[in-house]
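Next up: a single chain in structure tokens, the form predicted alone.
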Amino acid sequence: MENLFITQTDFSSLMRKLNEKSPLYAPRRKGDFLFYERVRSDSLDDIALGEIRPIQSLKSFLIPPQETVSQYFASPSFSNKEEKIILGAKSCDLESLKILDSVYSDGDFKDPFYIEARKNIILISSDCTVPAKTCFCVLLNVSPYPKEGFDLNLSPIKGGFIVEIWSDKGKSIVEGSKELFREPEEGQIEERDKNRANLVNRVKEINRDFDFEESFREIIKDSLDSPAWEEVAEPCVDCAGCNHICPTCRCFLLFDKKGKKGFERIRLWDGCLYTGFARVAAGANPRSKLSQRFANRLLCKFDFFPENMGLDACTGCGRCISVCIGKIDMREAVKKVRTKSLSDS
């Protein structure tokens, strides 16, 4: 993986350069939590490039909450044919998008829609700089820098950034730029190294309550009936907001509707957790109860996903933890399940 340096001020350069042609999406800051927004060439300055991952997810980029699919007796249209440069997408998202690939675009069903958007982004993906008290990326194998999955990476160093490039699309990007590159000065390698590193103890130490032997797939693993669900699920509201924020979360509904030429059919974001989530005819209901609704959540990501996928369906991003009304913390669900095996073993 080739290396290379620019600094800040030839990196704006790039950027104005890139947004001439596609359409720019960058973090900004609102309250406490980071946005993407779209990005112009002269409001450059208070994009976040570092600090963690955007509370939206690369999902919503690939596979919108609400679009159409198709319409009656016609051909289908793609809304996201148009090219996007995707700015500052972190380690976890770039994991998350293995998990939809898989579901998507990789396996027997490929879905037209995700492989025309998945085929028209551009990833410059950038390391974490200040993990959150939410971020559990490293107790998944994860780490919080990007090793792969992206067009170019950069790590930022005093006066610019070290730039990775891990595809053809990001070596394009710099020969059409090369004049803004240089190789790396003695010394600007082992710098980002060092940032790395201690990125990685800081995400550790942040972590060692839940550092457990035994890893989330091994815990969750044959745990459906452990009744530590029950005290789990006691302050969830049922609002499936961890659904439809955590970026590997893939369920959806279809239904049609009436529009002003004809029937449509539109594709929605759909929740587990959701009442009416596992409902089938005459109202039978195998998932009734909250708990067991909450369980299967868990169990999709460390059991069913791992066993059919061989794919942990979590990347520790944290964002369910962040977004949840009953302030329930998944790391801790994960250790009530623990305790309660150890406790029965």
Contents of the next structure:
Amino acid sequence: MENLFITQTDFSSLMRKLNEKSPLYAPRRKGDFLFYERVRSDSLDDIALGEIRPIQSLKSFLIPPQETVSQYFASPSFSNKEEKIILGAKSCDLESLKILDSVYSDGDFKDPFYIEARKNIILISSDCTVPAKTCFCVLLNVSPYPKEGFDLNLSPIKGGFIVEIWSDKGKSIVEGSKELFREPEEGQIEERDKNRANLVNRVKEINRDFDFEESFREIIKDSLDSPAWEEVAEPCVDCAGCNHICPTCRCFLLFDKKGKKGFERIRLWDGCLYTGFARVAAGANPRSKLSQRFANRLLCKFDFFPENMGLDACTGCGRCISVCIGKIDMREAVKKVRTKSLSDS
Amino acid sequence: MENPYQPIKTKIQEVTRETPNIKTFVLEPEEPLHFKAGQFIQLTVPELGEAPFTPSSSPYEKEKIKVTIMETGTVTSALHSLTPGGVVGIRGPYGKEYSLSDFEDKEILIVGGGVGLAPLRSLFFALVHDIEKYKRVLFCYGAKTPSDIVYKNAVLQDWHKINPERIHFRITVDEGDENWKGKVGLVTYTLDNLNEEIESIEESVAVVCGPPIMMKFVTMKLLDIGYKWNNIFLSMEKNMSCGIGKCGHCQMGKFLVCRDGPVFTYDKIKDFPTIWD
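For comparison with the form predicted alone, would you give the structure of this protein in the form predicted together with the partner chain?
All chains and molecules follow, beginning with the one already shown.
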């Protein structure tokens, strides 16, 4: 992959130029967390390109929390999605797009709303610089710095960024502003690589208690009947916060309501932790117990989804840990399931 | 690109009351919608929502689709209040059809309970269409009372005349009334002495559709009798919403019922603990 260097000042110029055509979204710090916000090119100073993933995942840009998908018997236009430039997405979130793509863009039926939105995002990702205690990408073999799936990637170094190009879109951005990029100077690539090596070590260190011999997939597979789930799910209040904040939880509800012209059909984010998620009209509910729903969510991520698509439906972003009001840590949950199965065998 | 969430405007042509809580709707979509026996559709009641149904008409009937609906929830209650001329929406077909080529030269046992007869009627018509391909059909059906029998005239008389040599019937009700002269007992009783009708249980295929509890006991009995796991075809009616394998509501283990079903052979789902819930 081609490596270039851009100074902080030239990067701002590049953003100003790109922003003439398309809106920019970037992480900004608010209290303890980072949030994606629409930023103007004259207020780029306080955006946070390093650090960790923002609270919202890329899902928010591609499958909005609610979207009208049918109006009476006609289709709302899906071909007029505006191009958006998203700055500062992290490796875990780029990885999540593989999962969303496999659901929404592949298979016998394709989701035109997703596909159009996906086509119209420009991803200028960046390396994490300060992993959080909740980060566990390395446990799932996801790199803490982007390796693929971006248009351009930025690795912060002294005075600017090392820029990597991964896609044709990225290439044309660089070609359109050649004068802003230069060949890296001696030591700059080494500086980036050293940062990355430190980063990997730090995330590994954070997760030293969870670096099991077996993969999460191996531990969770066939764990449906594990008595550990009751204990693990005990503090859960089925708020479905983990569902909504998860970059790969992708379930939705089709909700019809009265619209301006006849009915309107809305696609709303939904969560498998909610009591009625799987309930049928006559009242039968295959997952009426909270522990069943809790187990099902992790089984979906580490057993059912891999079985269908060959991918874990988890990228180790740790948002579910941050959001949980019951303070449930997915890694601890996996650990308990593992301990139980070891003690039973 | 097509929008998979957008229903086709559909006119209700005719409504027939089958039982106190079941009606059959004859639907005429503005654009033709061709399904195969076993596949399902989503019906929209404008402004209210959708519910999944397996059509009960012959898949060879191209212009119209019949759907037989029991009043159970919000959407089905609203459907029951609609009359001919009313407008609904339809999407589909979705899911996998019955693999009829696997049924060829075989003895086919059909077991239906209550409104579970609806999809079986569609299958029945598909079998009748090419009846010479199949060795024999034994159609077993149970309803709560005589007045709960769906397609009563067909089930009790008309179908018996179609091909008396190859197609036989065993009909029962849980509770008879003063006019009922047929058998009384749960639908599982129709499976007694099955060898009088089915020569080779080992080779025979069984298609079961009905309330979960009925499917459970019928399946247990079929296994006892000697049916093979992979010869028992079960209709899994889960909470299908999008119909296209995306929304996740009908997920059952590694399967999405809308995409991988709704019909499964027992061997595929037997180890999943909540299939009957």
